[in-house]
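First, one chain by itself: the form predicted on its own, in structure tokens.
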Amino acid sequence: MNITETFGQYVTKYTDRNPAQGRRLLKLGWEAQNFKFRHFPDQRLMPADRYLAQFMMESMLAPLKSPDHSAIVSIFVPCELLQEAGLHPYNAEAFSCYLEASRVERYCLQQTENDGLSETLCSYHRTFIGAAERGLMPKPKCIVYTNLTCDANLVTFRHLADLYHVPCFSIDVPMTMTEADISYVEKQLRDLKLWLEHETGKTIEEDKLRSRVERSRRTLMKFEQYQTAKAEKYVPTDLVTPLYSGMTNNILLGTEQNEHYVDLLNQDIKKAGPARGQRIYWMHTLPFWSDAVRSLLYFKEDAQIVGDELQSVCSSDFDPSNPYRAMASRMVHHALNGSIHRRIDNGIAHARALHADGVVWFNHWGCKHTLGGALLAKKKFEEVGLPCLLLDGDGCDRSHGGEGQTLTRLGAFLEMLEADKAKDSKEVSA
């Protein structure tokens, strides 16, 4: 048994006795991990990604330290308004990743199974609900969520509001993309501003909000520049960094830390060596805990993940002079909103831009949007010359197993890509 498993067992034992003690132990463990990130970072990572590990851990610790100044949010809520209201985004999906990494996800999932919650609900959501019901997750100031792309949101966040007895605000995003739809969402965001002011007692200043949304746009533009430069470069990566930047390019947009991270990325890429090995573009969430995936893609020069769909779902094409309309436009034109064709086309565009050799479409158990579009996605990716592997699994619940199948199928896919590249190189030289 390793230290993480032991830590998880102690967290569950203390939480059963006294949830407050369980939370204190969880916070202490995460603070110890953050100390390691600060003073003994993984030297295989480039400086930007070392900073990102700290930034994300601090984002997870903030709600544990000060839950009264935090708001539970779904992943695609525009959080600039919350930041200006003095509320830290307390994201359900991100917390479930960290709970899984701390080996307490089974304890949380068991709670939802005992309650009869459907196993077809996304395991990220079930993990967070179970942690909340066990008392491991502290009570927030409020909850803000959107129906954007994930139908589990409609169940999860209302359930949490009832459990915690806190006010809840829902943002409805239409699946169509007309100017009227943007105006409809803009109106809701203006209402959210008033609602947040009422709940927090803090005035949201328009000039500061405008500056924050401008920072979001600037950050996205810089990230797009980094992605362009990355197409010809090799960047060593683990299995959590792609998931981290999925969070930074969504809920943490608008923060100074996020812009600093992207500035570091652009500094690092200038020093990176030339591209090498098989370049994989990953669609949907990533099972970072999987030993099978780890054995094939964790800091490997012969095969690495060069991009993740969740990094590039928001465009920088918005006008920050009207911050409410800018955020509304970002939501309505979100790459995962609307038809599955938009999501696939967005994935194709980014995979090509990053010079990916192949694509993994991860069929995360419980995500109907992903599962339903899988066969169409494979067809469309391969029509444009991008081999696509449909890989079944669960991003958060390791008890679903399938490690042997994952190792076999992913390994065979990488071998096929290598053989194709060798064949193409031989034909060119001939």
Second form
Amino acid sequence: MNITETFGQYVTKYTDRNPAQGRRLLKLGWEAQNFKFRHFPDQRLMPADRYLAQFMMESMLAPLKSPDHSAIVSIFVPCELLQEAGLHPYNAEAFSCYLEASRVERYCLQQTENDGLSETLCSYHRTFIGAAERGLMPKPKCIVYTNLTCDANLVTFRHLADLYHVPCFSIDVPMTMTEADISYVEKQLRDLKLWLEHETGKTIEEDKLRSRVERSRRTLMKFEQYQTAKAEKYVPTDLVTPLYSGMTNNILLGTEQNEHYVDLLNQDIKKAGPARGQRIYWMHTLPFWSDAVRSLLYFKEDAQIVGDELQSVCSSDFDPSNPYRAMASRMVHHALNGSIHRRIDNGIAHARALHADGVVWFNHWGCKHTLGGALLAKKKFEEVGLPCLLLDGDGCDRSHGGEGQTLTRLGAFLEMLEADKAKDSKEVSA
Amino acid sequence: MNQTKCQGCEGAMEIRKNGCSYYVCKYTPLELMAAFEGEYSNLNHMPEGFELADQVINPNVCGFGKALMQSVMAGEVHELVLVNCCDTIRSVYDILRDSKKLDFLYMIDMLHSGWACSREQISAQLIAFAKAYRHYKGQEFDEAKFRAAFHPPKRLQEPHLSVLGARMGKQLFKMVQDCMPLPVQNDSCVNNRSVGEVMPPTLASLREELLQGTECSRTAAPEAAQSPRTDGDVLDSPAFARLMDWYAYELIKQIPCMRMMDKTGRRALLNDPNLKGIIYHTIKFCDFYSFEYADLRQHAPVPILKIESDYTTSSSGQLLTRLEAFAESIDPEELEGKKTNMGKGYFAGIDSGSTSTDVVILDKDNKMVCGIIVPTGAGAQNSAEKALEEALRQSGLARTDIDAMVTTGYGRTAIEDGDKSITEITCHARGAHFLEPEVRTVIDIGGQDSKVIRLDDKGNVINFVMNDKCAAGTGRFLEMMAHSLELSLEEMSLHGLNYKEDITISSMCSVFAQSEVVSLIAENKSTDDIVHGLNKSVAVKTSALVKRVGGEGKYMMTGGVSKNKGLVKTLEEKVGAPIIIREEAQLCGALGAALFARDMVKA
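Please show me the structure of the same protein in the form predicted together with the partner chain, now that we have looked at it in the form predicted on its own.
What follows is the entire complex, opening with the chain shown before.
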């Protein structure tokens, strides 16, 4: 038994006895991990990604340390308003990843099964609900969520608000993209500002909000520059760094640390070596826990993930002088909003920009949007010359794995890409 | 052609009715469709399977979405009006749009909240839809037809049961109606549409209002209000905009479905004083309604049964036992067969299970004369006949000595010789109560399903749950694993008691779990440790059922799997209480059936 499994067992044991003890142990374990990230980072990562591991861990620890100053949020809530209200974003999906990595996810998932909640609900949501019900996740100040872009949001966050007895604000995003739709969301964001001021007793200053949204825009622009440069480069990566982008380019957008991270990325890319190996563009979440995926894509020179869909869901093309409209525009024009065609087109554009050799569409169990559009996506990617693998699995619940199948499918796909590349270079030399 | 509900399509889906627009959601503007000579019908047909749908959509999405896809791919639907109900329906729309299979396909972006701005947005959506539908139908807006389409919804005014939750397919609802002792109201999803309680204002009255400026228009600009158009395109007129604003409100003020952000209005579904019980329906891979069920199972004011279907007719059969058991629990008269006079004073119960057929014969003092267990061969009727023959032989009795006989188990209805058939849920409860009157929770792990039954102090069923269609957590799962380990079930039952390493089998799927077991064997893990891991896997599944049903001591386990000592020990740890295993554990269902047979005879 390894140390993480033992840690997970102790957390569950303590939580059963007294949830406060379980939380303390979890926080202690994560602080120890953060100490490691600070002082003994993984030297295989480039400096920016070493910093990112630590920045992410701190973002996770903040709600554990001061839950009264935290708001549970769904993944695509624009958090600049919350940051200005002095609230840490307490993101359900990210916490579920960390609970999985701490090996307490089964304990949490079991709780939702006991309740009779659907076993086909997204496992990120089930894990967080289970952790909340077991008392492992502390009570937040409030909850802010949006229907963008996942059905599970509509039930999970309402359920959590009932469970914790905390106020809850929902942002309804239409799936069409007219100016009226942006105005509809803008109105809600203005209401959110008033609501947050009421809940926290803190005034949100318009100038500061404007500067923060301007920082978001700047960060996104710098990230776009980084992605352009990355097309020709090899940046060593593990399996969690691409996932962190779900946080950095969404929830943590607008923070100084995030801008600093992107500045570091742009410094790193100048020193990175030339591109090599198979370059995979990954659609949707990533089963970072999977030994099968690890054996093929973890710090490998012959094959690596060069980009993840969640990194590039909105463009920097918005006007921060009206921060509410800017955030509303980001939500309405979000790549995952509306038709699956938008999501596929966005994936094609970014995969091409990063010079990807192939695309993995990860059929995360429980994500109906991803599963529903899978066959269409494969067809569309392949029509533009990007080989696409539909890989079934689960980003958070290893009981939905099938490691043998994952290894075979992903391995065969990489072999196929390798063969294609060899054939292409042969044709070029001929 | 009348611009009303399409009568031709209310029946079988096989016949295509030209010009019929199908819809799937109660927020669909049906009355507006009627205004353009449109016939409409609720697409609620359950196919036998998803052969065609599986070619274009991943199988792990909501069964209704696949049913919809199946109907279109089979050429049964040519016009479809969708609402963005959920991610599955959004995907269905995307795929169908790409396929170009339909003559008319439209999706309305129904927002998730009912506040004023949503109403404005929805009103604009309705106008856009009206234009698209007019263009397709080639008909102008007919106000008289629009108004004629408003009808107050019909509701049962007598004591009744309600189907709540996710939409229930036509064939399954018919089965529910046939099983239940009371009339059944379908209040699931699309079926609780309530538009029509109020008649719309006329366009003339709205024009008048605009002219008089009696009310500040939200949808029309002030200058337009001062000079409303009486000519030109009616769909662009301020009066029509105001009518659609009214209509948008009528649509969104309905009892909300679970995808709406504020669900408090759903309480209305429970407030009917004539409501006597709830059949809560969920669809595999539709997650919205399990949350409401999780709440209702604790707070419902009336008895509640949860059933889950995959929206095929093949799944409906498996639900029959649950429905019949629920009917038996809410109406004890269901259990009383035709009374007969006492003859020789012997009563038989036959439990026709997937693995074994069990027979119990009681005498008039409820003493067990004989109890036998034989493997179920091909055909329930045949096995039951053989088992009964053997039981009579061992008891020295003839068939004519049996005054009444009750059959139970999955093959109960196939046995023609019985006087009555009762579900194994009710029979296990009765048998367990007879053996141990203090038992309040019965755990039965059978060959093809597992069930946990809650009893009251008289042995009546007050609640029960069963596993889903998956084999995980059943006797079949253990059989598969025993096969991989090259053990007999008897050998397997003793392994796992003295394990050293606490292995967790992480895969829930039986097939993947089998691969995991093979890997563990390859890693030279001891048989005891692997068997304990498997026992734990089944125990965790079963204890989840115990928690869902609100299990209370004393606990009793029935069925063949109760012989598995290792599993029972692990299950006791998970449940946190001792579990009574009686010698007659495997005969409990047949015993209950024999006791019901005894009730049929006048003393």
